[in-house]
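Form predicted alone, single chain, as structure tokens, below.
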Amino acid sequence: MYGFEAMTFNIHGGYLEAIVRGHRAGLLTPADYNNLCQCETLDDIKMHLSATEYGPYLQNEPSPLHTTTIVEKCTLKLVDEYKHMLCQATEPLSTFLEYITYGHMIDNVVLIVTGTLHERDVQELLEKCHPLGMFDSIATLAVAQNMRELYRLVLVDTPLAPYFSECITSEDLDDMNIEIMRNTLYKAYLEDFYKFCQKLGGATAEIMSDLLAFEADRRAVNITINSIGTELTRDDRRKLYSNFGLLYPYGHEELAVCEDIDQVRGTMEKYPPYQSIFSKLSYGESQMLDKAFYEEEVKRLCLAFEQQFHYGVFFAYMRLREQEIRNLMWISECVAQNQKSRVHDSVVFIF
């Protein structure tokens, strides 16, 4: 479906396409899993990662190693793979590199405002922050004691302002009021970044438009899973769903009143690209539906590089890279924590 993009997107966007796809090359395949799997020692995993495109950033690294050090290393190496492209891209896809960044903003300004509330250290959790999620007036979050000062004080400056429309109250800050605060900004923001796509036309709107759908109904289902026994009522949790998706909106209807993991499941049974995922599961058993989901992602992801004119493909490779970072670090805490019979439960292979 290439309308004239096919003419015009080298002009600004061959250059970059073509970096994305080497780096595309570089992931990591079933055969370096399964070196990595076997590994005895996190100097092992070290010395098998030094063949990869991860080797220059884990070599100066000295005996013994920790895994918050292999997965900094490997975020770093993220970073600076998305630097470089958004300082080569022009508009639109500037814009939409940034678009990538503002879910890592939202779980920063989350961590930061939970930690204070538990009385955490600021540039302890300065440390945990994701690097793609930082902006200059962060550490300015612990002052803030309800959603009306953090947003005046600190976000009205940053990407995230308009999102916060739908959030300012002046309760307190506490536990629930800061995950409700959490999904509010995820579903704003997705549902900007869906209208951002549709607005680019073409491929992309074609390709981001099914990534974002399929983010959208997860979060509608973890979102209903977890308030399950909450005191978050039926209506609260209707408002937390993203207006788009293959459950919108007659799937939020039935998610919205579920009662248990079985109901969901019965509700989602009903659309066939969830029935795959949900039959992996056995009744009652919500624990792998994670993994379940995780895997259906990669696998439209992959698919994005199948097709040529089109930014889905940075997303695509941002998305791949960060579930490969998370692969290394359930191996590397399985490998320290002596949990190797353990090490393929939570392993998502790429290809």
Given for the second form:
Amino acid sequence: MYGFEAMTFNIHGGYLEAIVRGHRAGLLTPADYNNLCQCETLDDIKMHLSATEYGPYLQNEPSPLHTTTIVEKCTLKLVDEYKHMLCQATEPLSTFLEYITYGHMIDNVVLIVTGTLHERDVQELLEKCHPLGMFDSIATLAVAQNMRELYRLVLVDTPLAPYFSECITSEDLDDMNIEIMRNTLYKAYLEDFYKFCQKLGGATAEIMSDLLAFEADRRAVNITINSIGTELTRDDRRKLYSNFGLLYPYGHEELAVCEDIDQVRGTMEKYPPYQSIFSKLSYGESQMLDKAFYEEEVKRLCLAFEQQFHYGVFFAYMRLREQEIRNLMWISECVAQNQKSRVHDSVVFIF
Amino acid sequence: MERIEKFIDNLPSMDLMRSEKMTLVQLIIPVESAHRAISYLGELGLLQFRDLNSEKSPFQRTFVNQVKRCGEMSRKLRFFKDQISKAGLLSSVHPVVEPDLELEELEIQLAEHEHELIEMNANSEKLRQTYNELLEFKLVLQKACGFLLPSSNLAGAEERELSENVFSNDDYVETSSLLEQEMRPSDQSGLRFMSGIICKSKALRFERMLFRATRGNMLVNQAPADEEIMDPLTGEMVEKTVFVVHFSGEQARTKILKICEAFGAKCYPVPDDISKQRQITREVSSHLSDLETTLDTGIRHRNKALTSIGYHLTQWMSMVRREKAVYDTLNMLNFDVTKKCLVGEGWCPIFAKAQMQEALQRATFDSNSQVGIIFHVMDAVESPPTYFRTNHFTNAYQEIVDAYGVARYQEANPAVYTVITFPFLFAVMFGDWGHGICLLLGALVLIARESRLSTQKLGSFMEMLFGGRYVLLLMSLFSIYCGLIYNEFFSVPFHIFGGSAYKCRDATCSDAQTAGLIKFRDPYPFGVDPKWRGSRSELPFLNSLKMKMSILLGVTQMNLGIILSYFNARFFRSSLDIRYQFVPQMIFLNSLFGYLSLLIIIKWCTGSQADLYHVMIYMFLSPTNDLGDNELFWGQRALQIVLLLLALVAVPWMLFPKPFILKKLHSERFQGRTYGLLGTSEFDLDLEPDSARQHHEEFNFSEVFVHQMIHSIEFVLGAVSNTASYLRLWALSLAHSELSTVFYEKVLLLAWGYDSFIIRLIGLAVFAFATAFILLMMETLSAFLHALRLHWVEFQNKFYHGDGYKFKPFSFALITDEDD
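Show the other one: the form predicted in complex with the partner chain, since we just had the form predicted alone.
Following is the full complex, with the preceding chain placed first.
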């Protein structure tokens, strides 16, 4: 019932919404970023973070710190918060929360499969996986030789199984079709998530469809740009776009035939919400596109908190926190490598 | 008038009423004695440092390295603590008290200890791992043989029977070895096996995965391991399962190996040959026992080291905390131009100046500094912090007041009165001496255990109860007193102070409920006559009594509040507030509700039948009409008219003059400044310390006027609504007595009416629970809250600003353990 969430939402969702809003209040502030950017060593960063919500997670780390430790501990905090929320959640919020992690699951699957293809050690790969996207038999992925085996051996037990219907082939795995697999999976995942949110209805559907549409469109643009100059055919490219979003369907037709970045730009500038993103870039440039998209995403995610009684806040919070961890990683890398002038290149401020 | 002034001037100085006089001091400390000086000041705990580097982030400050080192040391200490608790040792009850070490020494010591511990942990972990592997190998050997035998004896039923028989034999290995020699497993068929061990929780999924990967072309045998194995990461005991997989083909082998790796299953080769098996088992067992002794010695050694650390741990921890606090404070100081001295500013109470100077001298002397520490008083623009010295007893009351707002610097402290009025108002609502005694017992238990409880860590609820133990004590004493006045003991009246003044009209007492009783002797000497209980007019009588009492108490307390505003104004020398705020407020309140109180008292004394509602209402509606039967004294009508006029005059009196005079004063001062008359400006500062503090602010007349208007309207409406609000004293007291009557009559007496032991017992239990939880806990809470409201709103809004900030001195005693 749209507009009447206030009557029933708090029965099950009220506590967790309060929790998630509390967590959001703990995000680093511009003043924090300002101080972090002035740090000289990683110890300074640790010292500064110890005054924030990350404090308890970093306080027991011995002194020669590494960027990976900082990132790992910060991610651990996010994971702990996520697990706590998941434990407290009831249907359909618990399913919604689980949906948030599927993206990481896809990334992890791709990471492991690619890693084994290049004969890396499985344990080493497992350490690199995002803890939110872990599932029980993830290590067994290394056994599989082709998509069919991948599906039959491992993924059939995971929530990703339904998404695989599009890409079961007996071809041996290589970089190209792994990447296609990733995008096909992601497409199926986004569409499923979108459908799920629509089914929830109300403010959740409204806000999440906006956020997911943005995500789908961003992926479409990225796929287009990354596939320019590869052997991917137009039809195949077209198949990787999700079937919703602002660009669907006509934008997709145009993107599918784009041959260089300026054509993509031309297509995107027809859509007012994306005009501002592209107007920031100079012609022929795609380096800063990621950052521009991230900034736009953060803006939209923050807006999700303006409305009450919907699940979008959970999605938004997880994404914002991930962005914050990416920022921290970038800042610590810059500090560790003495490249402080480049700090601002990739940090997306969250306000 | 002058005599009153003189009388007020000669009153004792009222130290309790005002917060301590504070002064801003500046310290100029030579670098070499800075650390010692700060730690001495921390022991003294009477100086609140101001952060002079607030624009710097924490890692840009001077002593950031020391702070980091302290952080590192406390991390090490936490590590030790963790290790000690993991090893199951208790940190020692009687910590060794040593003279304080130097920080550097401690740092070295800690680093050594940590190094040692980490090395020991690594060693024992390595040993543990080998031990685990051997143990697992042993388990696999034990179990796998059991699987391998029957599987290799596919020849016929006889052998199987035989081999089954041998299971019961102790020396079955030998017997089976005979069989084994005949029946060599045929490697030619390509049937091979792999044996290993896996966590029990993963076994099922492992089997499923094997099945899928080999498309069912394999056979898994499992058996739970007899012993649990310690997981080296978490230190928990894990149940494991031994498995043997039979399969064929090289491809399947690599797949199975990969799956084993993915599931963290360890494979151990089990030889086919039985004699070899036995030999290996023997070897493994002997190795195991060797390792076990080594491990044990290692653990003993480690425990010894940990115990010796444990002796010092508490002392070290508090020392590191202190050091960190000292450096954090040093970070608030500024370097002077020459970089040889640190400059600090802070607030301290004036009485502590001598102590501080003494401490600073000691610091100079102890650190052999050539230059002394300069300590001098500075002028401050901003308002000083508020500091009340409290003791065990008054602390809780001060907390009650501070919860509303910390007093403005040197403003009258309502906590002084709250000590008595708060428990008293509570008791008016909670008057029952039975319940009072229960509360008293609770309070006495808390107070008797004070020394023990104050060192313990309590739960949040107990903490609150313990913190308010003296409030509870006075509350219970007063509720015993009020209970005696109301004559209620669990709602039962008693003849404590002699017999009742009333008796029945005749011997049968049949018309007591209808016609009432007759009074035959002097009134009951103290409190309510017990005969009122259960009589027809009990409620009207008690209600009338309690309502009037509530109004009397309320008017008294509100008057006290207004009088306190007079003392505030006097103290801050604001004659404006006295003339245009205190006087009209006093007149307004007393001409209406003071008059009502007077009427109540007269009515009580004379026993008149006048209707006070009527009198009060018609005083406003038609003041000139004749009072008729309701006249209580001669000249009442004239008095009423005068009072009404006074009240009417008081309203514009408190509304208009003050803002206009303020405006005039402001423009005068502004002119005075243009002409540069120093004398006048100083005089003005004395006159208006409030505005002196903020004299950069523009004078905004409309704002001041609106403010004054709000104040006046609030007071005029408040006089009515606050008086009405005091009626909650009556309402809650009524509710309390009715509730306890219900529990007594409808539960206890009802149950007693039955001649059954069980029903009586149940009745008693229900009564006890209701008394304990509803009357003693819920009612106490609600009466507490209402008393709190009466103080915060009705009493304090007459005079209390509550916009100060608390004095937070740098003190070692106040550094709490933030880890717990």
